[in-house]
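Next up: a single chain in structure tokens, the form predicted on its own.
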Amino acid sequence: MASMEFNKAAAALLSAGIAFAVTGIVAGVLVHPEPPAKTAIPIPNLTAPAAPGAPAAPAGPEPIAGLLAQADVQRGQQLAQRNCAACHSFNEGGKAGVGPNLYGVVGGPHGHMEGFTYSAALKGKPGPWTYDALNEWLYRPASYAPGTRMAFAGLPNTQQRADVIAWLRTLSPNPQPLPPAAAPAPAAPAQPAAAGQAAPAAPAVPDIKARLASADAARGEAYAKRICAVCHTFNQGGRAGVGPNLWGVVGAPHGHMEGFNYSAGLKGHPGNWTYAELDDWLRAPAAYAPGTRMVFTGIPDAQQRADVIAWLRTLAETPAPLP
């Protein structure tokens, strides 16, 4: 009985079988499939290139020279500390962290910290660390070191790099120069002047005496102790830092501040800190003193300098008389 079951069972799965192969063979007598000449969903490519006029991804980060003579030093070290000191110090001689101490970093070779492990792809690199080598690194150190072990991702932002590069370039007892900026783009011919008409003459600025006596000397203050306190103390008896104490400055002679280790360049000025001297000074440093250690590049608005020397003037038990 058992036997003509299993005999039923084989048999069905047998006719099924055939069934199967000759309903394929008929298909395939009867129907030709032919492929459709395009997609009926069209699929767009992926790698295709940009359409013309679009604009291309930048290649790596934006040049910061233009940006370094008016970089805000201040904002520099509170990135800096913010961001990097996790992992490294800036004071002279600093420990090594997780990363090297960068006092000197720039201008020093790419492995500038003796007895630091660098990794190879770093400590590999040719030459110092140049104003636009820091900027690449900054940007994106896996891009620029590909194996670094530096975990930051990077600061995409132009100014703020030019901040923290700006600040790093301070850690120096000698900075080194800033880069020369961008030429600025030609400026377009002037128009003749009309028959019987002069050309306007441009505006004159006032000599320090009127721009003093318009100053604001708290707008002086929030100034300073923004961009100057950096490297410079104000109080009396208050000690140097990167530069002098700045307690009686005005009227005092140029190397006013005993003990601190003046450059010869400003050492060697005579007289004293007048009032156009220091707006002389403050207006370009570099010019005024050539070999002058003052990283500072400048106040190019002649009112902003003259609201800091307001307020450097009240800085002294009895401040210089008003010229």
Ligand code: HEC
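Target state, the form predicted together with heme C; input state, the form predicted on its own:
Chain alone follows, minus partners and molecules.
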């Protein structure tokens, strides 16, 4: 069963290539065979706030400010494709569906899409869409804006809301700054049992050499075409998108694409893209090159990083030797 799903996903990836990563709704369904925790369009008021493993949040939503810096943008993208894409588009200039296009919504006014017929309840809300406002809204839309036309029960899981909002933030040429992560909620368990597998700083992560030796480049390719292709091309001579073309990046100097306008933080990084440097970069881009323009939180899973790097290595006429 699982392998059938995988074959379907692999076939779809092969035939649709990079465009596939952009047709997010299909990718979200095919590449993530695990069934959605709930129906895509829950019926309002019928959903008990009981996401599996969610630390019961009775009153209002738990704050997310402290979670945003560590939020998982890819996870947020997947969640949005599963839960929101039935009604929303996300691309710049994208059309309205049942709901408005969401490009640039973070920091925008309530009812930010020109020409969309919003409910008075939502449109009448004062002020911009701050992170806190989005947190309340996505927790329970009907409570935030009684009379809203968004027929979506809400995302009761705090980490999921943070992930989705962190992803919405990237839908902008100039993403809003993140709130200072320094003020953690007093008793909040920093990482609420993140599906049991997270623990990125766990003691026994094998070094990049060992991980590369057992890396699965095909998995890395599938991942990169789903996640990184939103901003990068990979083919020889390919054009820049939001990010530079990545052909030949392994072993090349930082900021290797001629003509691409890199941040000083990245371009000024000394040395070349060794495997270890790529591993550091992809773990936490903003920590590796403060001020980087790559708006991507990183790949927390060490083996997944190695898979991606093992595939990046193949983007060369003569791939660099493995360590």
